[in-house]
Amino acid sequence: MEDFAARLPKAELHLHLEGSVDAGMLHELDPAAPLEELRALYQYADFNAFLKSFGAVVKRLERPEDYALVTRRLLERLAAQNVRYVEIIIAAGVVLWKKQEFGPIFDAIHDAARGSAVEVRWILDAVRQFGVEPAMEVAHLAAARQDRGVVAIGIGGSEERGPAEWFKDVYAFAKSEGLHLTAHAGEGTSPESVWEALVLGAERIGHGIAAVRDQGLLRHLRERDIPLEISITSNLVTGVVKSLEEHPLRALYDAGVPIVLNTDDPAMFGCTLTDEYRLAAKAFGFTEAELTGIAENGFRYGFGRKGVT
């Protein structure tokens, strides 16, 4: 199965850029700043705390050439476990709560991308707990940016502090400039918050774990075919989740429910999309021919690449 997870072509349709940055990056940008002081960031309690440290390590992103060098590096790890195909998620939102300029900053991860062996696309996601005026704003930056591979934007953050309604208006704008819709929800809350994000007219969830609890949500997304971007070691970490023995990956798979595998922030949760599809064969009986269908799955509903594996 190593050997099997290792070769498989796979895609990846839920990684944050920013969380693909380990405390060695960081003090490679800043030489100055204690290695032990880095490590400490990636060290959390709890969802709430995660997210905390993600805010400290992506406030250390100060130069597009620091974002250029994430970008470069990321994209030769992928390329490296045999992924082909990828959406990263850059959070736009945060670059505007630091109140940097992101043409500079996106100019920079765009161009580090070029001549990459792995299809790269873009998702701006906003700041659920920010609220809707930044959201706006990144919808608009955005829509201006399909024609140099934006496809996509996205909510993320707190789902009880930043409730999917606040954003109607801002994904009916982003629909009727073309973009495709996607958001976090259901992760460490309830169903409910992933029967908001379908309101708003998500074509794929983040997480969206909690579905597993409502029945008629499975129906749904069975019935709608709207994928969940699932992230084993993620869910983990952050502690929705409190043991492997009750992560509710074999059970959504079972009830029919599209399923994406995704490492979300590997530097933070000290995963790689390989060891993802090594951990659902070892933890929930995945075969090779049920991983290969879901290593499909990342090519078959990427916004970039419908039907192209």
Ligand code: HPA
Second form
Amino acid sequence: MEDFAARLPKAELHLHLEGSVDAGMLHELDPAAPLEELRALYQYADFNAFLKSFGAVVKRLERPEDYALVTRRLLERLAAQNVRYVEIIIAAGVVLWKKQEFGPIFDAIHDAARGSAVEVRWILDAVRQFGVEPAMEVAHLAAARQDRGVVAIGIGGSEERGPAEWFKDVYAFAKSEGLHLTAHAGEGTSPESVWEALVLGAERIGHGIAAVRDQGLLRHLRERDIPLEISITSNLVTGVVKSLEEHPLRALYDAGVPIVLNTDDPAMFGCTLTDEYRLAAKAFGFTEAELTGIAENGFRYGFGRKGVT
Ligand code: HPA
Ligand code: ZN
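Please give the corresponding structure for the form predicted together with the named molecule, as opposed to the form predicted alone shown earlier.
Complete assembly follows, chain above in first position.
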């Protein structure tokens, strides 16, 4: 299995650029910052503490060159794991919150991804609890960059402090512009939150693990062919799932819901995509044939190319 998971051609559909930044990279960007202080950012007691740390890491990415450097590092790591296709989520909502200009940052990461062995597309994420206005701005930023590989918008952050229904007009606008739609939902909350994301028109659900508690929702996801972007280690580290034994991956898979495996925030959760596949095999008995099918889902459910340069 060790070699099988490593060799398998893989795709990632739920991977935050900023969550791929480790303490070493932050130190490289700011050598004056004590390493111990930077390492302390990578400890979280719960999901909300994780969100705070995520924000603190993003704050340390100041210049477009910083974003470019971490993009190159991420793509090197993905190529080494035989990841062939990736949709990288950019916390555009946090860029706006930092009062930075998004254009030069996107230009820098787009340039950094040129020539990579990994085929790259981008998803611009808004932050739920920041509200509708900045989310609409994120949708406009995404719509204007579809010729450069932006394929979708999403919402992340706190489901409790930013209900999906707030973003109805944002998603309708994004759809009318030809963008695809995804949303973090049902991560630490409820099946209702997943239903709300579906009402918005989400074509994939980030996490969505709460769906396991709603048979009707499982049926809906299966029949409408809507995949869940699952990240096992993420769920354990943020504490939304209390133990590996309690993780619903096997139950969701057995219910016929399309599954894609992802790292979410690999540096912040100390995981790799290859290890997520190994974990699925070890903890839940996924066979090589099943893992091959899951890896194929990564390509099948990708939002893909449309006249990209
Ligand atoms: N959920 C919500 N917000 C996030 C996540 C996540 O998994 N990762 C980064 N921001
Ligand atoms: Zn995420």
